[in-house]
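Single chain ahead, by itself, as structure tokens, in the form predicted alone.
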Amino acid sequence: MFGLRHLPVPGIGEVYFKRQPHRITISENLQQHYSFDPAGRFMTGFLNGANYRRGLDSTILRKQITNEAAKACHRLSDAEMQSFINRIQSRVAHISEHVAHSDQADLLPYLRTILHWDYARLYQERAAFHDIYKPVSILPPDQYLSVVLQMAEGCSWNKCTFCTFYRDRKFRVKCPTDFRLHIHKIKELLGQAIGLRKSIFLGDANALVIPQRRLLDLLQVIHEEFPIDAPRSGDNYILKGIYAFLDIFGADRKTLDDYRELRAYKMKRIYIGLETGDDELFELLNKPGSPQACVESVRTIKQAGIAVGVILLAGAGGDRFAVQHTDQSIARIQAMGLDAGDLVYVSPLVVSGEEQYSQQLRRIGARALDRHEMQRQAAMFKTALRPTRTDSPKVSPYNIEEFIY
């Protein structure tokens, strides 16, 4: 580990190098930055006013602030990715030439690991990723740096009218043997970069719906394979707890004792998509359970000592449901007894216009909210639910268009 170094490089200026336990960062004049994992794979960058982030499948997402102070997100095409990676590699190669003839030549091994990961090799990671994972469709924002374990694939409900995330797969629960093999492949893919990961997330949509005894057997496999909350001999990283989605009808099936068992297995937070607190709109979305059942399940989960993340959809129901969606959702959230360990996510509804939900909206003569109306509704949620005490939950945006894993 070499901490922070810097070196003048002709044609660039002052170049800074920072080596951390699981990351290498290069900064040009403290204005443009790019970082790499311990194997040398590109991770993140800030170049020419845009942020770049590479997913494990080598998808690269570019985010940039537009003239309207909004974020424009774009997934690079293969050609754009090749051009971008070639540009990074060219700059690192230029820097390496000057490092080699300086008094800081000990940096060369780190730079060579970066140059090893050209576009072709990064592209090959895509095949390795898809050999291990079904598409990782979505995660809560605080879990973007988790180790996703697809204990179950798909969604056991898979009938919500607005959601198409899991239409491409049947719900399937892995047996312990297959699950352990899945974990071993993930460890091989991540390598030393596993130290960048913060926690475990159980995929896909509602893994906790698995019957309790079978679920605990699979959680035991996780504890045998990973250091959770405490160091373990032979590992130089610690993962801080286990997290997962759970749908409302699945939550309703579990007892207080079930949740206490999950807490004993280091379950730290459970995320539930309430989407709306309004009964009529809830039915139009074809969500399982009910808003009141969600309130009761959240209170039970919290009684067991597990935090929750509750998700609301800004824009759901369009203009026809706007008032009741806002009022009833706020009322349901306020009835849950949330505290500082909990999260409320407000996610703008993103639909193509062809889903069953959009067709239903048109049939009842409702108009979808435009972006500005959605932003206003999201602001209303945030204002009403904004922490007023030190023990209030955090209210945060959740933009699914910004997600890659």
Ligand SMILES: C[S@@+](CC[C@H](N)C(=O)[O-])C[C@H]1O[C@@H](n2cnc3c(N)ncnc32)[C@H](O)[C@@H]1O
Given for the second form:
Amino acid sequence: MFGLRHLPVPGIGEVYFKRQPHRITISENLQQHYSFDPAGRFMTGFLNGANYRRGLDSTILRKQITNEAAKACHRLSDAEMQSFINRIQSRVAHISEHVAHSDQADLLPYLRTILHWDYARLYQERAAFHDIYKPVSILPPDQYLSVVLQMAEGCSWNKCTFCTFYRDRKFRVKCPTDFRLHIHKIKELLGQAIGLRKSIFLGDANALVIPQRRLLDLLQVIHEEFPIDAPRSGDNYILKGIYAFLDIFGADRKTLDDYRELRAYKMKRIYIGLETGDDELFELLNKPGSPQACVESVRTIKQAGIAVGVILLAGAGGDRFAVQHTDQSIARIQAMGLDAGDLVYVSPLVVSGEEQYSQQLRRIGARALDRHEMQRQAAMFKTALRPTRTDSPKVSPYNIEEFIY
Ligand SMILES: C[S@@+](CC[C@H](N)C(=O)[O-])C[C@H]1O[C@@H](n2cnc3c(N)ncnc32)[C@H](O)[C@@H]1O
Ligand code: SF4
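Could you drop in the structure for the form predicted together with this ligand? We only have the form predicted alone so far.
After this comes the whole thing, all chains and molecules, with the earlier chain placed first.
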């Protein structure tokens, strides 16, 4: 184990090594950085002004600030990933040669674990991932570093006109035996890198619609398998609580006592897509439930001591709905009684033009908002809902294009 080390390397300059309990970071002149998990697999990098992050399925997302101060996100193709990983590997190989002839040769075993994970090996991780998981389509931004457990697959509703996340699968709930097996495979895939994870997230879109008795049995399996909120002997990590999405209709079917039970099982925050507070637009989006039902469910969840994350859809309904969408959404959020433990996420609408939502918009003669108009709407939400008191919720962006698990 080492803390921070550095070494001059010809052709590069000053190279820094940092070993944290679950991560190794190499920095070139404190300008380019790349980090690896305890097994040596590439995790994140900052090179030539762009951020890179590898997901558990071994896709790599590149995020770059463009000239217009917007973030451009791009998933590397296989060829791009190969050339990117080869580039990192050749730099680490070059550094290793100099480390071998220095007084810091004890770093070599760490560098060798990194060199073991070349492109071919990292690519094989993709098959291992898909053997365990259905695609993890989206998570709330504060849960990107969770351990996702697909207790259920898909969305029990799957009919909102703008949402295509789970169209590729049927809603299905795992039995406790299959769920435990799923957990064992995830632990094996993560290995020691589980220590980088912060919490448990229940996949997919609304696992909490599972009838209460069945749900508690599945939550019990989680508690038997992971240290939640408290250390266990033999584990060198702790996961802080359980988190999940829930749609409004599913939320409506649970009672205050049900939520209190979930709280006792360490459920810390439930995320609900209100999308809009406007009744007419809500119906057009074909969300289950209603904005008022969402307000009431959120109040019940909070009364049980569970925090919420409420998601609004910036740009929904285009120019035709812009005013009523903004006004009504702000009014509904303000009626929820949120506090500092809660989050309001604003998700700028992303559409391809092909989905049902785009066809509806064309039918009613509405024009989609452009990027600047959408940003202005998101800013209006933020201004209206921004913390005025210390106990106000945090309002943050939720950019689905930046997501990677
Ligand atoms: C898994 S979904 C919602 C959780 C839950 N099923 C619900 O409906 O309340 C997560 C969020 O992704 C966002 N989302 C879905 N499709 C989107 C799209 N095309 N563009 C932007 N955001 C989208 C929505 O705001 C949605 O609430
Ligand atoms: S927004 Fe939620 S409820 Fe609607 S289809 Fe998507 S995941 Fe399902």
